[in-house]
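Presented below, as structure tokens, is a lone chain in the form predicted alone.
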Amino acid sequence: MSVLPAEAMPAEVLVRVEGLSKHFGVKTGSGQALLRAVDDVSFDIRKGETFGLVGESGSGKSTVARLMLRAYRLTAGRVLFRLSDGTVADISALDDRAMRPIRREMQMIFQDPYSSLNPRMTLRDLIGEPMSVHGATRAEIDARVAELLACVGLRPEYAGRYPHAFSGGQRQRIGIARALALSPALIAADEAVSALDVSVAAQNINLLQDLQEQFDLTYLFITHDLGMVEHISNRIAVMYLGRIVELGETEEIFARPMHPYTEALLGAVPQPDPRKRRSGRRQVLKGEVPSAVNPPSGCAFHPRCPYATERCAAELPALREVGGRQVRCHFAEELALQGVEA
């Protein structure tokens, strides 16, 4: 393991994600193409932050938090993961082996509460198998599981039951309380309440903001619901195609985005309250995403973007610092005019 000194980033920093790149080899009728899944991503995660990582289906969300947790291997760049005893390691390249002593700083909540749950263990065994890898005792694990289930809002006489006897809510909070097992400083949610009703997914995201203050906890948080969001995340980045198109505090991009596709994503979010309803600029995107073994030339937003010029076509923009945030467009400045006079 590549251990760098503490300094290596700052001291607010719990993880970095510098460059991050994920391709894969596909098939097609002509052959062999390489599909770019995450190309080119960079940003830090915060101490105790909410993380929002958003944007269509396919944009790339859940394939940087599993190159980020190492469920998949790098294609380039590299993770900095800044451990419990204060040390900054490049986890970038580990080995299985190497990782495993790091899984119990950095854990995931799954999208599905029914996929992600072994039908065949009670909930003692799938909340205490992480503890079992790492070496915990039959006594500690059966401790740990009872306290647990009691934190995500489960009894803990539930321990020798199965996954059938619950609902998908309560499942949920049974992934919840396996991913705490060990501890962990990160949690990566990924889409953890989009299967679930509206009702009982406000329940679940109460309970990670009150799990967040009670155990010192930072996520990444993926959705591509921008209601929730805006709700628990203190910062955002929002995914076009594999690469992130606009990156800032969470208040001022929904303030005043400085982005088209971001733009277009605010302006479908449905708001109930004619009082609350954003004013300015509304757009509908047309047409498709692209497809991501052949994305078009240049911006890749530019075949559905109202803005675009034969420059967006012709040349990619490059992710630099606009008002405070950073923004992959080549007229940001002034979309981000228009928007204040808006």
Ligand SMILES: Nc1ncnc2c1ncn2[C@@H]1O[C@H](COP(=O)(O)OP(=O)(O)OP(=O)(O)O)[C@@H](O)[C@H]1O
Second form
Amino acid sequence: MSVLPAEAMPAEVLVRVEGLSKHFGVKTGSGQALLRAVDDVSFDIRKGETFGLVGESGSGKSTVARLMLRAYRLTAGRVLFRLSDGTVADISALDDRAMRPIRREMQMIFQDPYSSLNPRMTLRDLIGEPMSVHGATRAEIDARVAELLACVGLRPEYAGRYPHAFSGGQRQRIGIARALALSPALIAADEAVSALDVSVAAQNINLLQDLQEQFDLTYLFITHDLGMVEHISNRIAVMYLGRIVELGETEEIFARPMHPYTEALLGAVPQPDPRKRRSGRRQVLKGEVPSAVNPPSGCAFHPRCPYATERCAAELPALREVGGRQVRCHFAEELALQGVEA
Amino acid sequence: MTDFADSPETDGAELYRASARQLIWWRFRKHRLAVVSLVFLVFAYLVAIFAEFIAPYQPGSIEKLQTFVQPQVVRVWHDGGFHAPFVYELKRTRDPETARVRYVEDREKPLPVRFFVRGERYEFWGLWESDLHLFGIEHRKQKLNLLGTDSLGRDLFSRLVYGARVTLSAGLVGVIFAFVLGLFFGSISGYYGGWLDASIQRLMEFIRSIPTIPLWMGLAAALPIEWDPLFVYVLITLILALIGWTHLARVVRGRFLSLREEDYVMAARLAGASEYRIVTKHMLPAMTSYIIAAMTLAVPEMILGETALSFLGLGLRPPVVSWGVLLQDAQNLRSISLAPWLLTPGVAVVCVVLAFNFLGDGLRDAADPYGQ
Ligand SMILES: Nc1ncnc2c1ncn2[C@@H]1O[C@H](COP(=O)(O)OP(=O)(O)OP(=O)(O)O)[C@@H](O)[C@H]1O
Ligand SMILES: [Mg+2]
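Could you give the coordinates for the form predicted in complex with the named molecule, as opposed to the form predicted alone above?
The complete assembly is shown below, putting the previous chain first.
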């Protein structure tokens, strides 16, 4: 395992991904093809923040999270992680055995509250599994499971029950308790509330925020719904077809998006307060997400972009710094895009 | 979620604490036909296990003067009143026109059927000797032939009971062997994927394309005739299994492929669980019920295989008694017209095969208690 000095990245950074890429070989009608699920993605997640990752279905958000937690092998790139002892580890090349001790520090909450809990295990075994894998005793596990159940608002007596006894929202809390079991520093919440009703989702988001404060957690919060991240993310990255198209502070992005794709996503966010209605036109996404196997030339968003020019079809824009933000658009400075008024 | 509302156990916490096994059992119980089949099969296997005790006679004991006796009817009504079960004594006569032997009931001489009678000596599983039988009649010459006798005067009921032992276990031995092979190849194929999966798939396709009957005829010709028929029988089941495992391997592979994508498997991996733990704690338990269902459905195939091969003279041979061997006795037209009761082993095969199929269907339906 390659341990880097603590200075390898700024002190406030918990995870840094550099040039992350994942290509899948997929079968198509005419044979094998390469699917670029994630292409050259770089960002930092700072300690204690909530980093939002937004994009339509198929943009590669889950794949980024899984690469970061090393559930998949990287095609290219590096993942640097600051361990609890302050050292920085390059986890991109570690094998399963070397990853095991590091897994305590990073956990995941899954989208589907049904398929993410083994129906054949009791809550005690489900929540206790990470601990028993890392060598805790029975008594330790029992005590910790009771504590965790209380933390997520479930009765400790439920430890002997099976997941089928619980509703979707409760199951999601069980998943949260499991993610907390080893006191990780980083939790990747992959569409953690997308499958739930609005009110249950809101409750669980509040729970996640409370837990963040209580346990000093850092979140990678993945969602396809920009409206969801507005209140909980400090910074967000917007992904389109495997690439980051815009990355910056949440407030700034909401106030003035610089990428037409971000503008379109914001246009789809329902605005409950009538006084804050957007003035003027509202961009709506037209068309379908193109296939990642055969992406459009130049800027991948150009076929759906209302501002596209010939240049967009020919030339892939670089991810550039514009006003303290990263944008992947040739016309980031010129376009005056529509945000959401705060 | 599945609706368990009509299970009696659904009140409150009991359902919430119900393990997968209990949920499967509750669902299985609702499948009447499968439950009846299960009871029937348990009964059939008990009969096979206690064959020596249940059969009134030895399968090979010949009675020259009682050939082709028709099935005897056990009666309770005699001389205007109820009696304990009895049969009438048979009188051997000849048909004056066809000169064929006939057996006529002598209505004057009832022979009571007794339970726990002393009769022919036998060795129970070769362990100890006894002469106690579940039922029988006490008579010097007359025998109790519930299903009639064959051309050598052997009691068909006794032969059927002894044959059950061979036929029903032929299925099990073969299936267990096929199970080991299928589980092994199916799991590595489904778990590792890639070229290993591809080559195992090709191998399975090849095996499934082998025409079995010519293979059998070749083997039957190749195996020395003087070998112990029971040894040949074990060989048969093993070779049947060499072909039969592909079915189970396919089931196991499919389950592995779909389970590999389950989020809870990913969660275990992210928790740092080893491959071994993931396979044994998360993947295999999720497929045991499927495996049991697939095995249950494979047993009747093995039974039919044994029956068919023995019937064709390629499998078991006398003096081994199996249902296939018994059916071979019923092979010619003469015996079918003269002694149609010789076909009862065929009925037994149909019943057992159907019961296994119903049971397998019921298990398969109950297998996934969390399915939609
Ligand atoms: N194991 C895999 N094998 C092949 N292709 C994959 C695999 N995992 C993901 N993909 C493909 O990679 C692309 C990105 O998938 P990913 O699941 O990361 O998207 P996502 O942004 O999380 O979408 P969603 O909102 O639907 O979850 C998709 O086109 C998907 O089909
Ligand atoms: Mg996803």
